[in-house]
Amino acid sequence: MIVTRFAPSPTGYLHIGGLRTALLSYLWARRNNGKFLLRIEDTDFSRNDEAAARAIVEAFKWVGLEHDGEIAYQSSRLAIYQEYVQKLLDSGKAYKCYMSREELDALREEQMARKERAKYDNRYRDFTGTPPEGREAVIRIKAPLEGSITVHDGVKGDVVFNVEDILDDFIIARADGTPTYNFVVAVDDALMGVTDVIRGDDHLSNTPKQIVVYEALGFPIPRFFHVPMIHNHEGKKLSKRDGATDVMAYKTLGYTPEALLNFLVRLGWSHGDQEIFSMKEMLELFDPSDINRSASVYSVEKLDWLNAHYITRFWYVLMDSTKRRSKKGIKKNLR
């Protein structure tokens, strides 16, 4: 069974480019007859709105896509998160390190004077000795250290990240308990049995590091499909000037939720040279092999053009049903 999942951070409004996200997901499930969850990922406590949660369940009311199941919350599943991080201690796969700030800013500039990446030297990787005095302990995951790893991308195809220019042992705890979001992403995942990964292409480079959590605890590594950004006309990335603003504006300016859909859904992916898609249609036509790998432009008049024909036909129907009531009466007033 298919199973996807949409996983925004509450920290501010859910855009057009999240959106998007959600409905390309949502359609791979429903097409499979599968599952799409909502996961909220608040374990970043600073930065956290409950604001911005609401406005993101607000919005998917809106616009009608309905999620399978509770909406997940990271920040109650933190037992979970500790359960595994001691599961890669204990097996060897994971390891405290008590390398402090000053140490590892210290390293850091040291390399780039030597023009070298800057990275963690692994120096507590394999130590056995008297952990310093009064230093709390990151845990860092023991990944790879040589060779590479490849994504399998359904949009991009194999993507192939050599070791040694990306990946360190990397944090998957804080020193105060709370995990990194690659260490939550990959278990959350594997735990909710999501089969396939649709979102954007800025998470590519993320990918590396959550396979090297899948292998490490032995989860299935699930199906990737990184989706290009979407630009303004000048090949930038979409501002809020562009129209990268809050869904639920989308709303007060008058768009209809059929014309954001349709919109959206065409935004690098197509079918031949039809325009207009009812979700029915999306539902039996999507599927996100199709999607262009180059990044797509934004566009408001073709979002007007679409929200016209929305709007256009929500009047004929209206004004059809209204004729029909009519005749009803008319006929029956005649007998």
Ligand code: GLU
The other form holds:
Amino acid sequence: MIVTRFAPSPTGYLHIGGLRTALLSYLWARRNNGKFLLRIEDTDFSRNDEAAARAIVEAFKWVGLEHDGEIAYQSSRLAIYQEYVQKLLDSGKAYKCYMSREELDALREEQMARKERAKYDNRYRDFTGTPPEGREAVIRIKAPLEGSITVHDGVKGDVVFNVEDILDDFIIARADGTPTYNFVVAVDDALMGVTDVIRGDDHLSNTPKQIVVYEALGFPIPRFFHVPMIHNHEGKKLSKRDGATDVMAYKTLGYTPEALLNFLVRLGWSHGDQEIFSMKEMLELFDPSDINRSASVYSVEKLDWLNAHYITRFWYVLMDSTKRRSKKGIKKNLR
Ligand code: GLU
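Next block: the form predicted together with glutamic acid, after the form predicted on its own:
So here's everything in the complex, that chain up top.
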């Protein structure tokens, strides 16, 4: 079974870039009679996740996307993450590192002076001595020391990362016990049975780290589809100024959900030169392996054109049914 998920970090509203990833994940799950899960990545406790979840559900409702099952909140899964951190410690695949902030800063400075990439130097990787007194430990995972990690990406093809250029024994749990981002994403995707991860390509560089976690825990690695960013007309990443705003703002501006979804599906995916897609057609045709490799361009003119199309169609349908109804009425009166 295909299982996909949408895993936003709570920002208080759902922006259209997020809705696009959610839509693609939704289509792929529904097309395969699979599951589409919603997970709120709220391990940064200073944020208000309740409001964010409400905003997402509200936006999903407006456009008609439905997720399966309960919403998963990472903040309520801390015991699970701790269990998996412990598993890695017990199997020797992770270890305690007692390096102080000052030592870490000094190491960074030395590396920068030598014009090297700042990275942890593995000093506690095989440590068996007595830990320095009064120091809290962070937990680091043992990453491969050399070679490469290949992300088999359904959009970009095989992307090879040289271990020495991008990895070190990264932290999976902080001194206060809270787990880190790449660790929880991998653990959750594995435990929730996610088979296909469809997300923005700003996450591509996180994927090798997540693969290290999957492998250390013996979890199967999902299929990845990293979707190129949405750009503005100047070729820059879409910002609020260009319209990367709250999905619900589109409602206020008079856009129909059909137009918005149609617009979003075409940002990065195509089927011949077809522009108009109903939900039924999207569900029949969407395949993440057809996602374009290059960034897509946000065009408000295109969105307006689609919106005009759907509004006009709506009026035709309405007029048609009014006509039919009044004809029926005439017939009834004649009888
Ligand atoms: N929480 C991440 C974000 O909102 C997404 C993580 C993922 O899709 O793997 O950017």
